[in-house]
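As a starting point, one isolated chain is supplied in structure tokens, in the form predicted alone.
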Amino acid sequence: MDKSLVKKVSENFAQNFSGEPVLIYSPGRINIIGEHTDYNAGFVFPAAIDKGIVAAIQKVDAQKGSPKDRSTATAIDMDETIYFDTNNLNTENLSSWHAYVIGVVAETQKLGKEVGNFNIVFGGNIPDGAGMSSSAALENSVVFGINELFELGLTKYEMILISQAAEHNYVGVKCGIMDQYASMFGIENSALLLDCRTAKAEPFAIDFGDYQLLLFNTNVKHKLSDSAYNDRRAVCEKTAELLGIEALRDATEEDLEKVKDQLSEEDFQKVVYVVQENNRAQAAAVAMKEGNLEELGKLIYGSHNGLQNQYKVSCDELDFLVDLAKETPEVLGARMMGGGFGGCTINLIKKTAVADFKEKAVAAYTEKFGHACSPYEVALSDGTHKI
């Protein structure tokens, strides 16, 4: 956790409000493998990271001079402030980060919980559009904060369902549970093999020995991402319905052949990808238990191939960085990470090669696309908690 970020948020709160706020840290996440399987009730392999959101939050009735019928939310990185009344929420035409904050309040109220007015100031150090789930980190920081303030008695699992519902109903992205789960339940120095059907996870202490994880942010986010995400989810749900099963997690490749003639070839390849990726996520757990990093690397490369050529959620910038990794013997595996159409690649690379590969990749990428990519080394973090 970045102490300078905590200081920045705390000082901004003190400049604008009185009283001692509750301070919350909510991390972003990476995902080693298992992409687009979460909303198919499948397996994923995420971990919370040491980049996230810091929020300072306090009840208005604990602060001198604050209007009792008004909440204030300030995003200091965007230099934006919004006002709302939790007793008379307007949830129409929400935009940007407003939808995450107000959506979480609205979904909490749907559970019959009384949420009073509050002031919140937040800031973060998750790179914008990097696919590290800044949205889930923000949602979790808000729901965790109001649960503390108003003693709502919510469990962490109830909190992540509220965060997910806010994303579905107010942001319009029909996400699975992985991002919110990893951000809330992360364990330091561990990744989580998460079964998205049962919402139970097996922690894996991460020690890659002579290897480590390295991210490259393409610094692009193509506009297609949200609509394409929802379209693909619809294809998956349609196919599960055709098969008479709850989710594609229950399908085999042989099952898919039975409905192949009812799908376009493009949609058929998408659902085949989901079944194969679910298998790869489980195989990755076996490889990690056995310490077989070469096999893990092959599975990671296989994941990218499926995302690029079957699920079709990659882009030129992501593919370029993965191809560059394939030409580098010290990289065991690389793939795009997140929803797609931009964001980051994740690379399993030999520690001694990190500096040279960073330099090589940034130079080649800049020459190709006219702007730089950004390398990030991340540590695995505990989930959402009070500071």
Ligand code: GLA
The other form holds:
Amino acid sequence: MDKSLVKKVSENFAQNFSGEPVLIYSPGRINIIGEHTDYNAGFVFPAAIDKGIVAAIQKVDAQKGSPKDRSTATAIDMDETIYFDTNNLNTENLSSWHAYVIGVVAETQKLGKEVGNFNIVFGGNIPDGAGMSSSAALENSVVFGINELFELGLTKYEMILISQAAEHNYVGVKCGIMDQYASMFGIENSALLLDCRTAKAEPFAIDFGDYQLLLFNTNVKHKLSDSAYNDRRAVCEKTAELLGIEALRDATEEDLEKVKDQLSEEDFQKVVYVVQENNRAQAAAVAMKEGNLEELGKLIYGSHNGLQNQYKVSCDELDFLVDLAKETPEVLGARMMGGGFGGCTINLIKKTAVADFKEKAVAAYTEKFGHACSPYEVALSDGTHKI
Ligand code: GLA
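Cool, the form predicted alone is there; where's the form predicted together with the ligand?
Below is the whole assembly, all chains and molecules, this chain first.
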């Protein structure tokens, strides 16, 4: 966690309000493998990171003289404050980050919980659109904060379901549970092999010896990513229905053959990808237990290949960085990470090659696309917590 970010948020709060707020850190996430498998009740392999949201939150009752029927939310990075009354919440036409904050309050109220008015100030250091789940980090910080302030008695699991529902109902992305889970339940220096059906996770201590993870942000986020996401989810659900199963997690490639003629070739390839990716995520866990990094790397490349050619959620910028990794023997595996259409690649790379590869990738990428990509090394962190 970035101490200067905590300072920035605390100072901004103190300039506008009196008293001691509750301070919360809520991290973003990476994902080693298992992409677009979460909403198919399958396996994912995420980890919370040392980049995230810091929020300062306090009940309005604590402020002498301030209106009791008004909440405020301030996004320091946007230099923007919104006002609302939790007793009379307006959820129409919410845009950008407003939907995350108001959506979480609205979903909490749907459970019959009483949410009083509050002031929240937040700031973050997750690059926007990087596919490191700044939205889940924000949602979790809000739900965690109001749970503390108003003693709502929500479990962490209930909180992530609220965060996810906010995304579904107020942002309009029918996301799975991976991002919110990883952000809330992350464990320092560990990745979580999460079974999205049971919501049970097995922590893996991450120490790749001479190797490490390295991210490159393409610094692009192409339009249509939200609608393309929902479209793919719909194809998966339709296919599960055709097969008479609850989710594609329950299907084998042979099963898919039975409904092949009821799907377009494109959609067939998409559901084949999901079944294969779910197998890859589980195979990655075995490879990691055996310390077989070569095999892990192959699975990571296989994941990208599927995301690019079968699931079709990659883009030129991501493919370019993965192709560059393939030409570099010290990189064992690379792939796009997250929903797709931009954001980051994740690379498994030899530590001694990191500096050279960063330089090479930034130079080649800048030449090709006319703007730079940004390398990131991240540490794996604990999930959402009070500071
Ligand atoms: C986004 C969603 C997640 C997950 C990934 C793809 O990050 O929020 O639920 O589906 O895309 O794996």
